[in-house]
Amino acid sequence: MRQFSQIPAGLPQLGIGLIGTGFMGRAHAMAFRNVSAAFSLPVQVHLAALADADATRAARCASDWGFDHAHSDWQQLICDPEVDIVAITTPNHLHYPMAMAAVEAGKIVYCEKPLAVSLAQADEMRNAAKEAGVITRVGYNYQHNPIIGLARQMIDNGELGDIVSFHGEFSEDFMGDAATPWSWRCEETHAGGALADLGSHLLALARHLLGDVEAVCADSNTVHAQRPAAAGSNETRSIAVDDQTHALLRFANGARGTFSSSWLKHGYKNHLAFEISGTRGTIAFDQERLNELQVCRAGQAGFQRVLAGPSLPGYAAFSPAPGHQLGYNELKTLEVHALIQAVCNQGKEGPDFEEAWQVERLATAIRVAARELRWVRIEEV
C-alpha cells in the first residue's frame, strides 16, 4: 500500500475500490465524486474500480459512475494494485470476509455499517486491522453533521451543564406493511433487523455525544413473524429479526438514557432523533429536519430553534449561507473527506473499527438484556 503521511509535491492519487452498487454503493461513489469539488485536498482521488456480483450491472455502472474498471470478483478488486481504499457497501454478512481481505492485503478499508453481523467478526476485524497497521473508518455518517458537531460542542463545553438525560429514537416505516417481502434485511445471519439496520447508527451517535454505556436493559419482539417470500408470493418466510427494540441506558457519566429502534412506525422515514437534558438546558435533534437544532437554556421560556450554517466546520464547503441546507449526500461527502484526512495524516475524525465494535458491543448487551430480561453491564459481553 502507498504510504500517505508524508505528502510530496504533484498530489499523489489515491486509488478508490468499491464493492458494491446498491443505493450505498451510489452514494459511496457520489461522495468520492464530490470530495474534491469541495474541499481542497493533498490527494487526488482516482475512481480506480467497481466490483459487482452482476458483471452487466457492474460495467454499467462504474462506466456511468465514472471508475476505470469493472470487477465481478469482489477479490480481484482487493487484489487490484491501483486501489489503496477499499469501501464496502455489501449487505452486512459479507462486511467480515471482505473487510478480512483488505486489511490482510494492505489496504485502507471504509466499510458501512453494522461492521459485521456478530460481535466474534467484529473482534476480529478489529484486532486484525490494528495488528495489520491499516487505516479503517465505519460510514456512521450522521455523526457528521455539522449540527452534530455544534450539539457535541455545546455538551463538551458544559453548556448544558451536568447532562442528566439521553432520549433517542431511530424510527423508519419501511417494513410497517406485512405485506412487504422477505429481504436479506429479515435474514438474522445475514442482517440482524431494526436493532442492527437503524439503531446501530442511533447507539454510534449516543457515544459520540455521550461516551460510555455502562448497562442495558431491554425489551425486543417480531410483529410480523411471517412475510411473503418474494412479492406477489403466496409463499411466506418466518422472521426472527426484530422488528422494534426499546432499551434503558445507563451512561458512565451517571445520565439515564432510553433508546428505541423501529422500522415499523409508520409516517417516518428517517427519524433519528434525540433529546439531551442537563442540570443548564436541553437540545434536541431530528434527521428528518438534520439542519436544526432545538436549543433550550435554563431559564427560557421555550426552545430556539438554531439553524446551521458556514460558521459551523464542514458547512461552508457547501454553502456559503446558513439555512440553505445540506443533505445526506453532503454528510456522506464530509465522511469521506474525513476518511481522506485521516490517510493523509491530517486528522482523526470518524469511528474506525475499534469504535465500531464497541457500538457493535452494545448492541450486543441489548439483545442478551432483551433475551433474559434483565439488567446487562457492558463488560460481561
Contents of the next structure:
There are 4 protein chains.
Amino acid sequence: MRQFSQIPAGLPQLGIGLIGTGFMGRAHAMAFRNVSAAFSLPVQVHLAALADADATRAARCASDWGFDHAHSDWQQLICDPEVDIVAITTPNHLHYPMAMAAVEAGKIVYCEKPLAVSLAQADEMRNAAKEAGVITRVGYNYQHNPIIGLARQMIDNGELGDIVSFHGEFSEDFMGDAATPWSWRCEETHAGGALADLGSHLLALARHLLGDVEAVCADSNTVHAQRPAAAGSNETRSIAVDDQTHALLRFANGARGTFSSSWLKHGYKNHLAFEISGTRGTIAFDQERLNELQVCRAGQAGFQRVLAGPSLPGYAAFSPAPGHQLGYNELKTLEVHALIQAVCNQGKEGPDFEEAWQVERLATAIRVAARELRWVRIEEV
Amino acid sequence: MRQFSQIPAGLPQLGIGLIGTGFMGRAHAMAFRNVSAAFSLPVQVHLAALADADATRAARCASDWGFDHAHSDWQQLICDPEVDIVAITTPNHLHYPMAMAAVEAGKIVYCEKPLAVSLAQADEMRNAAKEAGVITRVGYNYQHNPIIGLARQMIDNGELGDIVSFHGEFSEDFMGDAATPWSWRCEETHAGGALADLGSHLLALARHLLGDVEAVCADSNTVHAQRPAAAGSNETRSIAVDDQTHALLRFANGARGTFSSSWLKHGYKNHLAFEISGTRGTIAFDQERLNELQVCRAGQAGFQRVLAGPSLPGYAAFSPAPGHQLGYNELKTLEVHALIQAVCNQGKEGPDFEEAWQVERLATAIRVAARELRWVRIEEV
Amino acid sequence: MRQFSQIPAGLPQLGIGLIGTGFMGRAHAMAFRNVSAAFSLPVQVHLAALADADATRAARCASDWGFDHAHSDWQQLICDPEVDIVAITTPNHLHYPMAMAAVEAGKIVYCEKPLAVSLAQADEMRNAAKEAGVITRVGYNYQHNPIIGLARQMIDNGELGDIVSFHGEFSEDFMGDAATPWSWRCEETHAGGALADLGSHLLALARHLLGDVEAVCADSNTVHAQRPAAAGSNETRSIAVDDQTHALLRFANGARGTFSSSWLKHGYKNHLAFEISGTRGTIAFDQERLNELQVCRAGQAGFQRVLAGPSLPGYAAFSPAPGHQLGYNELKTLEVHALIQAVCNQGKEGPDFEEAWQVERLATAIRVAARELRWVRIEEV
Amino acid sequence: MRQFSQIPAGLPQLGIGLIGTGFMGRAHAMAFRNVSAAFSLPVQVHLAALADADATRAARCASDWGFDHAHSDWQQLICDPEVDIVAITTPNHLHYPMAMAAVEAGKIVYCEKPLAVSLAQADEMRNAAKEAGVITRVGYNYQHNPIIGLARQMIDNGELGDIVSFHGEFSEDFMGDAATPWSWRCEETHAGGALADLGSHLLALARHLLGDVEAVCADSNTVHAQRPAAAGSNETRSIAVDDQTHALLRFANGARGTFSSSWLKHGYKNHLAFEISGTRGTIAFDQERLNELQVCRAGQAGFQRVLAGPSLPGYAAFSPAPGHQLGYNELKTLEVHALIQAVCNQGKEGPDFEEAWQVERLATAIRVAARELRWVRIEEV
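To test you: the structure above is the form predicted on its own. What is the structure of the form predicted in complex with a further copy of the same chain?
So here's everything in the complex, that chain up top.
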C-alpha cells in the first residue's frame, strides 16, 4: 500500500476501484465524486476502475460516473495497480471472496454491510485484515450523520448523565404485503431477514453510541411463511428468515433497553430510530428526519428540536447554512471522507472489519437467543 | 343490591359512596357529578357519602363536592344503606380490606388500580366478588378514551389485518432526579415501582386491545438505589423497586412485541404510548396527545392523524364538535358511565376484578421473568 | 345585586340562571357543576333555573343537569330572584334582547360570543352594562386555557422581548363541502360567516395577548355562493357571508402580522392557532393540541414543547399531575371560575361587554377594509 | 450556441463556466459534478472553467472541484469557447453585468437568484435574453424538489379542486439578534432585506404552484434600525431594508392568501413553508423537512405525511428507496439537470429570465404596496 500521509508537492492520487453498480454502487460513485468538492483533501481522488459482471453495464456506468476503466472480472480490478481502495457493493454473499482477495492484494477495503453472510466468514475476514495490516471500512453510513455525531458527543461528554436506557427500532414496510415475492433477501445464506438486513444497521449504531452489549434476549418470527416465487407467480417459496425480531439488550455501561427490527411495518420507509435516556437527559432520533435530534435535558419541560447546521462537524462541508439539510448520499460522502482521512492518517474513526465482526457477533447472539428462547451473553458466541 | 334495570316511573337513585379525597378521590367526585350532565341516565346519581380518615377534610370535601354525608370511618360508609356503589381511591394497600368489606356488604365496588398489592390478595378479591355476584370495576380509565375505542374497533373488525406486533411504553420523569425522595411508591408492599405504578396501566391497555399474553421475558433495574428519606433530608433509604422495566411479550393472537415502563425518563410526563401493527395497517397512540390516533393502512404513504370527534362513541357526550378535545377527567367520567351502564344491565364492557387480577398476574409474570432472567409463561404464575 | 365579597359564616348562594340548552348550554351546565369540585369557592353555586323555549326540553335538561326550575319563558328566568347570574347561550341574534333585559334587572350577565349581531347593538349593550354597574362576561373561553396564561405571562414579563410579529389563523372544515346546506351561520344578520363565527375568537385572543390593534387591511370572499337550502334539497340559497377572510394587522405595540379565518379548510377541525415572535423568542400554539405551547428563545436551536402541568395557574384545579391534559369543557369551567372570582371581588380578569365590543369593533374594521379594499384605522369604526 | 439536441455518436461536451466560489459557487460545482452520476445524460458535462476575482482562490477551487481552467477575470471565462453554460453565483449586484455579457456572447446563462438588484435591470436582462434567443435559468432551486413536483401535480390535475387559499411564509432567524452586524444584505442596492433575500424564493414558489398574482397589499418594517457596522464594532449603521414583510395576495386563479417573510424569527432556520387549500383538499410543506408533504383530502380525518420516494420524478436519480431523503444540494443537482434537459430540447420546465422578472415584478409590487399602504395591481408595476 502506498503511503499517503507524507504529502508531496502535487497531491498524490488515491485510486478507487468500485465493484458493483446497483443502489450502493451508484451511491459509492456519487460519494467518491462528491468528496473532493466538499472537502479539501490531501489526495487527489482518482476514479480508476469499475467492475460489473455485465460488461456492457460496466462500460456504461464507468462512462456515466467518470471511471477510467471498466472490468467484467472483479479480480482484474483488484489487481489493477491504479486501484488503492477496493469498494465492494455486490450482493452480500460475494463480500467474503472479494474482500479476502483485496486484503490479500494489500488493498484498502471498503465493504458494504453486512460484512459477510456468516459469523465465521466475518471472523476470518477481520483476522486476515489484521494480519495484512490493511485499512478497512464497512458501510454503516448512518453513523457518519453530523447529528449522530452530536448525539455521540452528548453521550461521551456526560451531558445525558449516566446512560440508563436505549430503545431502538429499524422498521420499514417493503415486505409488508404477503404478495411481495421471494428475493435473495429471504435467504439466510445471503444474510437476509429483518434482523440481518435492517437490524444490523441499528446494532452498529447502538454500539457506535453506547459501546458493547453484554447480553441479549430475543424473539423472532416469520409472519408470511410462504411468498410467491416471483412477482405474479402462482408458485410459492417457503421463507425461513425473520419478518421481525424483538430483543432486550444489556449494555456494558449499565444501560438496558429494547431492540426491534421489522420489514413488515406499514407506515415506515426508513424508520431507523432510537431514544437514549440518561440520568440527566434524553435524546431521540429518526432516520426519516435525518437532520433532526430531539433533546430534553433534566428539568426542561419537553423535547426541543435541534436541526443540523454548520456548527456540527461534517455539515459545513455541504452547506454553510443551518436547516438546509443533508441527504442520504451525503452521509455516504461523509463515510468516504472518513475513510480517506484514515488512509491519510488524519483520523481513525469509523467501523472497520473488527467492528463489523462485533456487529455480526451481536446479531448472532440475538439469533441464538431467539432460537433457544433464553438470555445469551455475547461472549458465548 | 337493588335492581336498576327495570326503571320505574321516577328515576331510581344510585347512591355513591366515595372513600379517599386525594388526586383520584377528586377525579371520582368530578366524574360522578359530570356524568349526569353528559349522559341521559336511567338512574339519578346521588352523592351519598364521602369518607376520609381526617374528619375535617372529609367534611370540607363532602361540602365542596356535594356529598350528603361525611365519614371519618370508611366502614360506616360501606354500611350506609344509601350507598350502592363504593368507590375506593385510597392508597394501594387499603384496596384489599375496603374492597373485601364492600363485597361482603353486597355493594357494587369501583376500585382504583392496582387492585391489590399482591397477586394473592387480588386472587382473593376476584373470588370473593365472583361468589358474592357483585358488579366490580377497576380504574383503568385510559381504555375508556373514545380514540382507544376506535383503535379497538379497528383491531376487532380486521382493519389492521392479523396483528403482528405491539410496542408499548409508559414513561414519566417524576422520579428522574436522584434527589427525589423516597415515598410509598418506592415500596413493593404498596405496589410501588415503575412496573406496578405505571406499567400496569399499559398492560391493562394491551390486554384491552389485543387480549391475553402467553409468555414474557423481562429485565428490571433500580438506577437510584438510594434516595433521600424525605425532601432535603441527609438520611437516605434503600430502594428495592424497579426504576425501569423492559419486556418482550408474546400474545395469544400471535403478535410479538416490546414493553417498557420507566419513571426516570426525562422528556415525558404521561407517555403511555403504543404502536400496533398488523398485516394491513399500523396505529399509534400517545396519552400525551390523548385525542389523536395515528393511522397508516397498507398501501398508504404515511401516517394520518385522526382527531377525536363526535362520531366516536362517548365523545359526543362532551362536545358535538370534532377537535374540541376531551381531558383526562372526562375519561374518568366515561369510566363512571360504563359502570352505571353495567349496573343498569345496559352494557358490560369494562375491567372488573377478574380482569384486574389478569393484569396483576401478567405484571407478576414480568416480575418473575426479570428476577429469574428467563421466559415465563403466564399460566405458570 | 347581592354582595358576595363579604363572606358570612355559611357560604352565600350564587344562583345561576341558564338560557339555552344547545352545545353551549350544556357546556355551561357542566362548567357550573364542575367548578365547585375543582375549586374551593367562597360561594355555594346554586343551579337555580334553566330556560328553553321548548318547555319539555327545558324540563328534561333541568332534571338531567340538576337545575331547580325550568322555564319556557326566558324573561321569567331573568326575573327569578334566585338567579344572580344570567348565562345566555341562545342563537346570536337573541343575545341583545336577553342581555339588555338581564342588565336592566341588575343581574350579572354571562353571554356567549359574539356579544351581538351588529356593532351598534354591542355598543348599546356595553353602555347599558356600564351604566347599570353590573358585572359582565363574554364566552371567549379559549383565553382561560392555562397554557394561554403561560403565553400571556411570557409576553407580559418580557421573555419574548419586544413583540415583532403575530400570525393567527382559525380554520375549520365544516363548510368545506359545497353540498353542506345553508344554516343560520350563513346569515350576516345572525353574525354568520367565517370572520364572525370563527375569526372573532382569534381576534379576542390576539387582543388578550397583545392588546389593541390600530389598523387593518383585509380581503374576504365567498367561495360557495350558493348552497342547498337544506340537506338534500334541490333548492339553493344565495350566501353573502365570507367563507374566508385574510387580513394584515398593525398592533399598537408595534407588532405586525397576519390574520386568517376559514371554515372551508380541509384538514382542520379546530385550528385556532397563532405564532407570536419577539426580539427574544417565539411561541406557537394550536387549539387542536390545547395543552401544548411551542417555545423557542433567542439562541436556542429550535422549538421546545411545553406540556401543561400543575405549575400553571388553573391546571392544578383539575389534576396534580402534568401531561394529564385538560379538555375543552374545563376551559369553560375556568371561565366560570374567573366569573365567580370577579363576582367575589377576587379578580377582575376576563372579557366583559366593553372588551367584547372592542372585539366586534375590530371585526367590523376588518369587514370595512375588505369591502373597501383599503387600510382602515380601528378608531374610524 | 452549439446544438445539443441532435446527439451524434460519442456524446457532445457541454462546457460549464462557473463564476463565483462562495456558498452558491460550491453548490453549483457539486451539482454539475453530481448530475452525470445521477442521470444518463445525452451530453458529457465538462467542467471547463472557474472564475473568481481572487486568482489564488480560483486556482485552488478549480483544482478541488475539477475545473480545467481558472480565471481571475470573469470576462475571459465568458469568452472561453469551451464554455457553453455560464453559471453566475456572485453577489447580487454583479448578476446584471455578467449575465448581460454572457447573453451578448450567446451563452446559455444560469444565474443565481435574484436576477438583478432592480426591476429595471431585470427587465433589460429578460429582453436581452429574448432577443439573443439564449436559454436562461435562474436558481429558484426549491421548486425542483420532487415533493414540490407532487404538490404541483396535485394542483394541476385537480386533486385539490379549485384552489381557495395560499398561506406562505419564509422565515429564518439569522438577523434576529440586534447585535448581528450590517452586511451587504442590509443594502437595498444589493437586493437586501427579508422580502428580497428570502421572500423572493417564496414568491417564485407561489407562482410555480399557483400562477400569476393579480394584486397585493403589504406591510413592511425595520425592527432593528441600527446595527453594528461590523462584528464587535461600536460604530453603527442605519438600516433601511425590511426585517419583515407581510402581504395579502390575490391570485389570478381566484385564490386568496397571505405572505410573510422575516429574517428575525427565532426558531426557524429555513422555514420556507406554505399551505395550499382547495375545495377538495389541503397540502402543506416546510423546507425544514424538505422530503415531506402533508396531505388531507376532503372527507379525510386529518393530514397524512407523504415521504418522498422513487415514484416521484427526480427522486430515483438519487435513491431507489423511499424515505432515504434528498438534501439541499440534490435540489441543485435537479435544477442543473432541468437546465441540461432544456439545452438538449428534452424539456423546458424551469424559471428563466422572463419568469425571474415576473418574480421581481411581484416583489416590487409588494414593496410599492407597503410603501404606499394600498392595494397594488401587479400590472401597475
